[in-house]
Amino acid sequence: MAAALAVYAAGLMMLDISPTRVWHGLGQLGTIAGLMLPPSAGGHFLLYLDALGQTLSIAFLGTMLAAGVALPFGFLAARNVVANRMVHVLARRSLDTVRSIDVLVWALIWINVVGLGPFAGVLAIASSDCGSLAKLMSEAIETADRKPVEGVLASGGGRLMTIRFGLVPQVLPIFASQLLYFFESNTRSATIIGIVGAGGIGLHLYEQMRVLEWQEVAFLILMVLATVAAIDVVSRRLRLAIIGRRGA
C-alpha cells in the first residue's frame, strides 16, 4: 500500500495535478454550469433527434459487425476447441493486438480511410470491440462443461458436430448477453467518436460547445444521458432473461 500510495503521488507531481488547480477550477465549472440553464435545442430538435438515432444506427451496426468478426476468432483462440498450439497463440495475439488500439485511434484511422461520416464510425466501433468481444467469447467457450461435447463425441459426431450440439447452446446465452453490453456501451462511445468527425449526436455536441451555446449542450447531454439510460434498462432486462433469470 505504501508503494501504491507513493507512485500515486509521484504520478500527481510528473503530470503536474494539483488540487489547488482543481479548486480554483471549481469557480469556471460552475458559471458554465449556470449558462446551461435552462437547457434548450434551440429550435433544432428534430436535427438533433436525427443525429441520435444516427449514433444508435452506428453503435448498434458497429457491435453486430464486431460480433461477426469475433465469433470464429473467438473459437480459434479457445484452447479446447484449437488444439494446434501455433494457431492459438497467433489467433490471441492478434486479439490482443486489435484491442490494444482505443476506439477513438480507430476512429481517426478510418475517417483518413473512408472519410468522414457515420460508415467510419460503424468501422471504429467495430475494429475497437472485435478484440475484446472475441477474448470474452474464447474464455466463454473454455470454460463450458465438458459433458455435453463428451455426449456427442460418444454418438458418433464429428468435430463440427461437437461445437455445434454441445459447446453452442452453452456458450450461445453469454454471448447475447455480452453483445448486450457492448451495444449498450458502444451508445457512449459513439457518441464520442462522433466529435472526430464518425457522425452522430458527437458531431452537434463539439460544435455547440466550440460556439459556446451551453444550452443547448446541455440539451444533447441529456438526451445522450436519457437515451442511454433507457438502453440500460433494457438490456439489463433483456441479458436476465437471456442467461434464465428473471426480475427486476
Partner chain sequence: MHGFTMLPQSQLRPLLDAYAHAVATRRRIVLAGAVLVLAAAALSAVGAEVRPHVFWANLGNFGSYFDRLTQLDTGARVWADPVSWYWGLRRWSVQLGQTLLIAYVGTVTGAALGLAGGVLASRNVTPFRALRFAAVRVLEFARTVPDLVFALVFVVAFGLGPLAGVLAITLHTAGTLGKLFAEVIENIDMKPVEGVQATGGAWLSQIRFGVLPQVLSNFASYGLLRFEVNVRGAAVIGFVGAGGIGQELIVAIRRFYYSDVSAMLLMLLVCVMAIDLASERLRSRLLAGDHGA
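In this text, rigid core is short for the largest set of C-alphas that superpose within 1.5 Å between two forms. Model, not experiment: these values are computed from the prediction. Numbering follows the first chain given and starts at 1. What changes on going to the form predicted together with its partner chain:
Relative to the superposed rigid core, the position of the CA of residue 230 differs between these two forms by less than 2 Å.
Now show me the form predicted together with its partner chain; what you just gave was the form predicted on its own.
No partners, no molecules, just the chain.
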C-alpha cells in the first residue's frame, strides 16, 4: 500500500503534474466548455450524418469480418476440438499478439496498404478484434457441454458432424451475443480511428478540434453519444432475445 502510494507520488512528480497546472488548465477547460454552448452543426448536419453512417458501417463490417476470421481460429484454439497441444499453444500465442496491438496502430498499418479512407478502418477493426473474439469463442467452446458431442459420436457421427450438431448449437447463441457486444464497443473505436485518417465521423471531429470550432465539436460528440446510447438499447434487447431463446 505504501509502495503503491510512493509510486503514485513519484509519478505525479515525474510527469510534472502540479496543482497550479491542473488549476490553470481547469480554467481553460471552463472557457472551452463555455464556447461549446450551444452545440451547433454549423450547416454541415447532412455531411456529419453521412459520416456517422460511415462510422456505423465501419463498425458493423469490421465486426462481421472479425467474426468470419475468428470462428475457425476459435475452434483451433479450443482444447476439446483440437487435441494437438502444439496447434493449441501456437493459436493462443498468435491470438494474444494480435490482441495486444491497438486498433489505432492497425489503422495506421492498413492505411499504408489500402490508402486513406473507411476501408482501412474496417480492416483495422477486424484485425484488432479477431484476436479477442477468437479467444472468447474458444473459451465458450471449451466450456460447452460434452454430452451432445458424445451423443452424436454414439449415433455414428463423424468428427465434423460432432462439431456441427454437438457444439455449434450450444455456442452459437453465445457467439451472437458476444458479437453484439463487440459491435457496441466497435462503434466507439470506429469514432476514434477517423482521427488518424481511417474514415468516419472521427475525421470531422479531429478537423473541427484543430480549427477550434468548439460548437461543432460539441455537436459531433453529442451525435456519437446519442448513437452509442441507441445501439446499447437495441443490442441489449437483441441479446436478451437471443439468450432467452437458448433457455427455451
